[in-house]
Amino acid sequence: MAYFDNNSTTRPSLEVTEVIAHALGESWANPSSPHRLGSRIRAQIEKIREEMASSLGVSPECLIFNSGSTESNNTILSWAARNLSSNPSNILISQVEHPSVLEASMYYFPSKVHLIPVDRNGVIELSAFQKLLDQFQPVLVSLLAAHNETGVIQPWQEVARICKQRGVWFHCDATQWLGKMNLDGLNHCSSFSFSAHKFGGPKGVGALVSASPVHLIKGGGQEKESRGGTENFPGIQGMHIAWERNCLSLQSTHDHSEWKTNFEKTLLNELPGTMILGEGVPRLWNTSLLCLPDFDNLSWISRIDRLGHQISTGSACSTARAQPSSLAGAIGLDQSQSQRLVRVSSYIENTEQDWLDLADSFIAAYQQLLDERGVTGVITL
């Protein structure tokens, strides 16, 4: 059984789960308490903050521990609506942002959100971005580093440079970047967000890195008044282990793009009508979004699951609400195509043989679906 839904969430390593279990059993005191046990936990949290901040090239005061990217993205947009005021307070975001940016933007900046168009591959058009920058003079620009469904890499470093020159706050949703790509350049963003469970850490913990103090949750004074609520020390410690294992030590060693490329070539040859979204532009080494022939994505996923592989329809956040993501319309897919999208996303545990076996499962699933349709005229899940 090989797991290929890592852009949704990754498997924590045994080392991560063990350190969490130990922290739950031994380091359960409140970090804000003045006694020695609480003080020791507080000191450990600050040590982790310093180490992670140093690897990102930012000051420790800039790194706020929280529940992850959805909270971080909402926090920065709420803060911007209250503190980056102008008349009017326009903001720019791409057409293909994660719902935690897209929906939060519409909520905190009603009628002030302007979308940066993307091309057929889902990459923003820099010339259009610069025209919108001149036209609307936004107080904030938000752009994800890499798309969670296609793996397409955006020109976020160039956007960060342009925004810095213009004095515009630039927020980057780096959720899919960390743990897969090099950390260099993130410190040029005004703010960025990440979640531990995308790089082998536990769910429910992550961070917002911000050049200015921001806050959404008040009460208690934790995280230097930036984020009220007792810190999740077991989660922070588990995230730190995953950070060292997957964001630092393996940065240059776990890129196996050729395995994904060979998988895609096999499907293009064996499954007529298959399309690879974003095929012609730089993508994350682990991600492939397929528009498959003939059958809806749930039929494909069910069959491939029975054959021993877990894959996804795309964004888990959109799937949970039975709604399509913003991607399909932005890149010009019709309704039929959007219902045939399947995402494959590996991580460091996956081997070349896993990719080869996955390709075989797609081919076998296609034949099974064709055979069943020929016999009954109906596809069962």
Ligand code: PMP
Given for the second form:
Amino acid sequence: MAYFDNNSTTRPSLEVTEVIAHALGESWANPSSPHRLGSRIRAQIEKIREEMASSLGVSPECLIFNSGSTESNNTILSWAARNLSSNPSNILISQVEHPSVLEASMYYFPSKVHLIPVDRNGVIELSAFQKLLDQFQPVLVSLLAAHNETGVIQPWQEVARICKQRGVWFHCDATQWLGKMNLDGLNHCSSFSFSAHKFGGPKGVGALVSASPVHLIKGGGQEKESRGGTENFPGIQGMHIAWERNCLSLQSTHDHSEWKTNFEKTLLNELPGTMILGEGVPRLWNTSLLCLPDFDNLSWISRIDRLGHQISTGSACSTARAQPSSLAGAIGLDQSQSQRLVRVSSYIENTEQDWLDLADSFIAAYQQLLDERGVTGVITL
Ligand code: PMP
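Now show the form predicted in complex with this ligand, given that the preceding structure was the form predicted alone.
Time for the whole complex; same chain goes first.
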């Protein structure tokens, strides 16, 4: 029985929790303090910054530690509104961005946000993107690397290349990419964001990598004036351990695509009418977004939970709000279909047996739901 909600958050390993506990107990001094206790922590933060920057192929000054992707995405958009033009100009973002890009864009660039359409798989249409570039001459383009609900991979490298050619700032929300795919090419983005808890690190810590100095939070001048606030050293150290284990040269060892494909095949056979979102296009190896043939997603999730597996309706952010995310409408799902969406997302520790057991749980849950409907006569979606 296993956890399959890793796109929402991953379980930190024992090594990560031990490092954090140790740092909380021993390395609690303020890294900005002038004494040796503080200076030692400062030196460790700078060493971690150098190592992470080097594996990303960027210089250490470009990497700003912060609370994670929501803050990073807001930072870039707020900074862009203030600095990339005197009067907010146009920006382009995809229709399926995470709310931390979508809503921050609407806030910082009111009525200047233009949406890049996606096809039925949720992939942006490059020809439409090129036309929008010509039409609106944006100061910034933002596109996520991989979608949190479908796992669908966007052509972000191509968009980065086009933006570079045109001198347009390109921001990439790489939150679901790091820890699952390799790091190549991220240094061609003008900026990108990530959160440690998506790759086995702690929550509330991550980084913004930016080619220019940017800031949102002013305060004590930390992070070279880019992000005020005393640094979260235990979090940064925990993130670094997870980074070493899960983000460096990982692709060949952790790819679950085959197990996932077999799981999907079983469901397509056993639960006729099931749809796999983004089935025909490249997706992250760990993610499957299913539109199930019958019953609402919360009924599925609660049955499968009782059978020992944690799965999700889609993004945890939209679940908390009890409203559909931008994805369902963008890819043309109707209301009934969007209420039958269930997301399965594995991570490195999941085994082939976990995927086989998960498929069995779906089949058992379906039988239970059908039996209950037979007894109560309640008609669900
Ligand atoms: N972008 C994407 C694509 C995400 O999946 C998430 C987390 N669901 C975020 C941004 C925000 O990350 P955090 O909650 O760690 O700030």
